[in-house]
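Just the one chain here, laid out as structure tokens, in the form predicted alone.
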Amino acid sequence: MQDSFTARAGDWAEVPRRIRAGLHLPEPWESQFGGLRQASPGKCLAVGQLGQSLDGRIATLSGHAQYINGAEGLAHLHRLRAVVDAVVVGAGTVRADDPQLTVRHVSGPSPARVVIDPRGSLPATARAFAADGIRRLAITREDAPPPPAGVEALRLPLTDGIFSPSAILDALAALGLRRVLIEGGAWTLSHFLSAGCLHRLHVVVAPVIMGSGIAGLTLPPIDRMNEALRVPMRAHSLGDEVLFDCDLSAHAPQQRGKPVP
């Protein structure tokens, strides 16, 4: 679609609005974020984000992760938050990191915050539930206690003890949330990827080797390399870090079973 946009290349300020309007972006943003424009009405376009070391670790064995990625990688994460309608994390991430899930390092609107909390056990003091004018949702099982005041309850049935990623996306789409960022933690992201429910995956790799630690992705084991996912990918330089933008759209309908706990 053509319009009169004349901002200089690299200008970020108008990018969130233009993505929501389905408009072309100036570079380098078209290359990095253009794939997030085409969200279909009534459907969720889900993008996963992962910041890791060269050897695929997202934290030390003790869980310490501040900060594997540098300023450019962190800015990229906040840009992703600014262009989606909702950011999704699991209860384990909230307990471990107490993230704010807001846009602070770049310009742009903060997304709705969605926490997967099956038992409804997270405290009202969690920063993801902060009453700051941004929409907040808790995905809980049907018999869970109500969430903190002002937090919407999205009650879903469990399947084999877990929520179906596709059911989560369908429920969010029904609420008008068309672009969703699956931010963490590792199990939640692996669960969505394993279920074939990610359309894109952004992996930001920092120039650090940890040698041990928590893996970013853990999927069901395969026997042969022809069972591995091989996907179209573009690499982008983010200072001394590298963004790998993986197009998973061709595999989105594919079901690969549950990830290894």
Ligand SMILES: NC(=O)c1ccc[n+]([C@@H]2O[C@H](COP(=O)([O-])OP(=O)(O)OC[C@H]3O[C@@H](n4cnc5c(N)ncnc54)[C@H](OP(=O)(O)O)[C@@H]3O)[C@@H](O)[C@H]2O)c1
Contents of the next structure:
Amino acid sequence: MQDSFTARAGDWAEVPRRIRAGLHLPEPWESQFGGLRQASPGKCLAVGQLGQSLDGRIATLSGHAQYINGAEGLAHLHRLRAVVDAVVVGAGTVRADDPQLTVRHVSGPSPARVVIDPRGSLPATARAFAADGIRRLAITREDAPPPPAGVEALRLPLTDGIFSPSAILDALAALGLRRVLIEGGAWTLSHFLSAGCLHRLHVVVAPVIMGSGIAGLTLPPIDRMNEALRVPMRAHSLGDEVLFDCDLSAHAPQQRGKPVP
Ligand SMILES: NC(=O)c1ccc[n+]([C@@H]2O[C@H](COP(=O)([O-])OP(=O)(O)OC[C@H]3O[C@@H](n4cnc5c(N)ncnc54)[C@H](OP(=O)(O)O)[C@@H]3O)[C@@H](O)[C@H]2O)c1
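With the form predicted alone already on screen, would you show the form predicted together with this ligand?
And the full complex, kicking off with our chain again.
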């Protein structure tokens, strides 16, 4: 396990630019973020994130999640935002948390904000839509009402009520958004994982036991452990939290069917 606390704060400042330039990063950032450097031309590289409790919950049953993680876990989430071109959340997360999705806890640029809002049901006052100079997009079905002024509509077809995660990534890549953070929530992330559309998954586990709550990932039930998705992983200490950096790229074809609704 590597200790990120050995890093000097100044080491981070150049990382967002170096990642975009395809350059090697100083440690400990190369270990934590180097896997996000290789976005291929015309294609998206997608990283999912989960901030979860020791018992695998990402929110209480009422949907309260702010904040499961402490200062180091939050800083890691903001570092992820700073190195990607776009951050994607589902409409459920906007309804529950009304997140700003900006970079505030570390230095670095804020990414474009993408909300998957098939019905165009979110209010114009949602903070993800705030006019702050950052690009904002809403992924909606073709007949949904237009998004708030200044928010680009990315209209995609639905199949069985679902946007295909690969179609979402292709559409974002076509707009020049090639390194993408799927920030949540559970439903959104489970669909991207199930579709084999995540290249990496960063799980930051906080030393808290909730005992009940929303599970981070839900996939169809399996009978035997040999059917489970077992992935190459490196663990990093983030103060009293632990980052599990999972490499899903080689396993994408083995990812299974549709998530449990
Ligand atoms: N701890 C963490 O790291 C973390 C991170 C983010 C969120 N959260 C928590 O997660 C909870 C929200 O998660 P959630 O699972 O309820 O909701 P969610 O994943 O944020 O949003 C799900 C909704 O987004 C839309 N959507 C997303 N992907 C879609 C697709 N491929 N095709 C069609 N529609 C799609 C649908 O909107 P409609 O409902 O409009 O049909 C769907 O019901 C909140 O409690 C939040 O606090 C935790």
